[in-house]
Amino acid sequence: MTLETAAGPTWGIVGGGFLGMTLALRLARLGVRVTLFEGADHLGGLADAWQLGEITWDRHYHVILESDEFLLRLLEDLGLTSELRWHETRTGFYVDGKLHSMSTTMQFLRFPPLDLISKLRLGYTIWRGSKIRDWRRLEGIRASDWLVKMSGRRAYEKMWLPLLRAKLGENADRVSAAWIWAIIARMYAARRGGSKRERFGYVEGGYARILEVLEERLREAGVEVRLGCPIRSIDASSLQLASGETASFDRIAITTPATIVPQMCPSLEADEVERLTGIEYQGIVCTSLLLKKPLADYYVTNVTEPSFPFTGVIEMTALVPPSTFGGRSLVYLPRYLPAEHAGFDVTDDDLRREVVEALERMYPSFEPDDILAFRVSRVRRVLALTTLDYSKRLPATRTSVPGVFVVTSAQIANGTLNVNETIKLAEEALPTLLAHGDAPHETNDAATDRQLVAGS
């Protein structure tokens, strides 16, 4: 079966996460006819929602920062600003078997694992990192080397190294200083006022609400949304669905993880395949719990215990009123792993047993019977590993296959993966997609592609 599209400029967008959805909406509003293909039976990608017991909320934990200008602009566009709620939160650290608060300057100064000099150097590192604007000069430096130089060995080993391992595991010593700079810059922006307290936001109803309205806007703009349509192959101006159906378009944009692109698009040149398959991903095993009562009053508790089956505790009800969840407490327990790590194969039963044992050690008031619902999300490709000089090896947006483009989160060279950065990537890709539709293939050194990854 062949799907014939109407005459005129047409676009096929592969991938129904925020990246693909934003591209589809912007293109449609420019008068372009767009069809959006998503392999799952719903939109949202990593930002989708699911059922946990009696509640529906985000499958993975998300917050909105006051500095998330692209996301906030989209929420305004969707008419959701009035449903945005802000709340000050607290941060905890579980270090050496004890839970400490790190929510205020005074608590930081009293933090037992570090001496005064280490605390001052750690504070200076965060302040100095927030002031750096030229991230490129950090790309050739390992994060570990930069952090030891700035914060000192003790602060690095007690604070930074456990946090790096929490997010990157065995790859902790491979990322560039530009990666940790991006995290520092974004989180520093969350602290406002003289007290420097964290201020995070969320939309009532979570991302399920945002995705619901965004899908409505897509359909209103004339976007054809095709769910449950995995793609088998893509060639010049056409794509074949797993069902055998063929669809033809003037342009096609692929927004999937980079390593999947060559599997769908076998006509790519060897250098393109090398760039795309050379991207290394970190994945996540994220346990969601619905509990009878709260664990603590911290939104984030950073866990530095390497034997635990999670690297942090995110208690959503420290941000969102418990009444949203029927008076219950919603908790996320993430663990970031390399894409092929054996941790992805741990069964739910085994993981639950490990989680219960760890929570009993951390929280004396926790009891196994407190768990009302337990569910695990496993995603092998979440964030690209930003190794040394990462931006120099990024895949180009425009490919050698006529009419085929790649816009993937792995092209975020100067930021961390979050919804705001994803929307920003989509917005900044538009000029390249629209201005060079018929231009010949250029290498990643092309000015337009440099413009994309640099965020200029």
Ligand SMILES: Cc1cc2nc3c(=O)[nH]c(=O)nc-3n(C[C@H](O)[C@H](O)[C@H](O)COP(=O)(O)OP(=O)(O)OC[C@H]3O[C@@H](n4cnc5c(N)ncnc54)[C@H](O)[C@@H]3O)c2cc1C
The other form holds:
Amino acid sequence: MTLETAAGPTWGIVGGGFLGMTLALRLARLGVRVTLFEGADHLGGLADAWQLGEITWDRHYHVILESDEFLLRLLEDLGLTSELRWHETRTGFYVDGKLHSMSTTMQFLRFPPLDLISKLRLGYTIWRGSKIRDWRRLEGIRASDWLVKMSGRRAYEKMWLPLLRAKLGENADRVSAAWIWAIIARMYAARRGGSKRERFGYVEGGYARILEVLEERLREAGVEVRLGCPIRSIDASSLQLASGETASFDRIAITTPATIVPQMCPSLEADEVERLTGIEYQGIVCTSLLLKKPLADYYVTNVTEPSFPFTGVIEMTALVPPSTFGGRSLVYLPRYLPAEHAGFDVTDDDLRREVVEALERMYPSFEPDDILAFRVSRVRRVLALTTLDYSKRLPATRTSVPGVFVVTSAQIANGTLNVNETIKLAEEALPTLLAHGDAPHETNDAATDRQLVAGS
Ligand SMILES: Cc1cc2nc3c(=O)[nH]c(=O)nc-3n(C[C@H](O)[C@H](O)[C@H](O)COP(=O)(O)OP(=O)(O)OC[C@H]3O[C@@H](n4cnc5c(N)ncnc54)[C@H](O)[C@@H]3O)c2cc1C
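Rather than the form predicted alone that you just supplied, could I have the structure of the form predicted together with the named molecule?
Shown next: the complete complex, the earlier chain at its head.
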């Protein structure tokens, strides 16, 4: 395989999330002329930052793991390693109207909702899951069947099912065991130090700081960054912007959610359209709160109360010192929903009312007046649902339209969505993007193989 380098073809990249930015940086550093088009007026996509009252921090809660090797390498490249901070955090569990700590083995063993045998089987499931390397054999098994077999029905119904419902709602029974394996493996990796306590990291200043430096590096590398430029359509070598302007490139890479690709690129073949539109997404309604005082001292509290308007409480100030936020407490309340769920239409006012009621039930010391700022992010396409045998239906990277490529997070075959996987996906896609010639578009098997190499 030959790679094009200096004075190679010109590239247009659609989408300024971590996928698009990584591709742009890597291509530009090979001497290729790159233009990066982002629909929003800033870079970052799901990992962007926003203003909440008087503070600027991530729109969605983000942490870094010590096992995030691709992300850590990027941070080193950006000169940000010295700004990384690591802390042990605690995990809570809100079940049957009570808040429990689940941060140490002893607390786990004392956890009242489960009998000892169920706890041991649950612990075994997590340990066993963390040892599995070939997730492909889990792809044909439903997560629910695998978890019942490994942990027993009681632990499944008391722990796993509420957790699956929290992340997947009505889709809880549709994902494969590869999905839950990926979550177990990532969370186990967060506890891999000697203490076995959960340890997370962040960069001082949050993703706003990472994005500031990354944007600087993109421009230094010669990338033309075009913000506020949603792409309306793509026809072979030509992009049409929503403004009506057109721009021509030798090659184009689309990094947006998969289901919108056929709308942009109408000349794709029927089987490609079917694969791209066949992907089902989970979205999120994620409430951010800036509070006068903390709620508890858990980074994550899993919530299994179905009547609540959120399925977890993420208290960022259990990781990032409150002094970063002028002594305030920063809390996220995520609710994961299928992309077309009516929950996306709940107004901010109604959501705020429901949130206040739920927090009053959970935390006796919480008062509505504690809320200094309230803001809601709604995104319909966040995570592709890893249904049975998902990797066999992945959209290919090379499309039938000459010079047009699709690199989308939906190609992360085992369903772990995080910045590290996103960067890895971009880096693994580069050889396909840079290969010479107009070979017929990549088969799905080839796309899967590439993923398997990436995930091995
Ligand atoms: C609630 C939440 C919590 C998370 N927590 C973590 C965490 O703790 N750690 C972690 O590592 N990761 C976390 N992630 C995941 C992480 O944010 C994603 O993996 C990553 O940001 C995905 O990047 P991407 O480039 O694939 O997609 P996106 O960020 O979605 O980027 C796609 C970009 O394309 C743009 N676009 C779309 N259509 C067009 C168009 N027509 N023209 C031009 N531009 C267009 C969009 O505006 C967007 O900027 C979290 C995500 C969420 C939602």
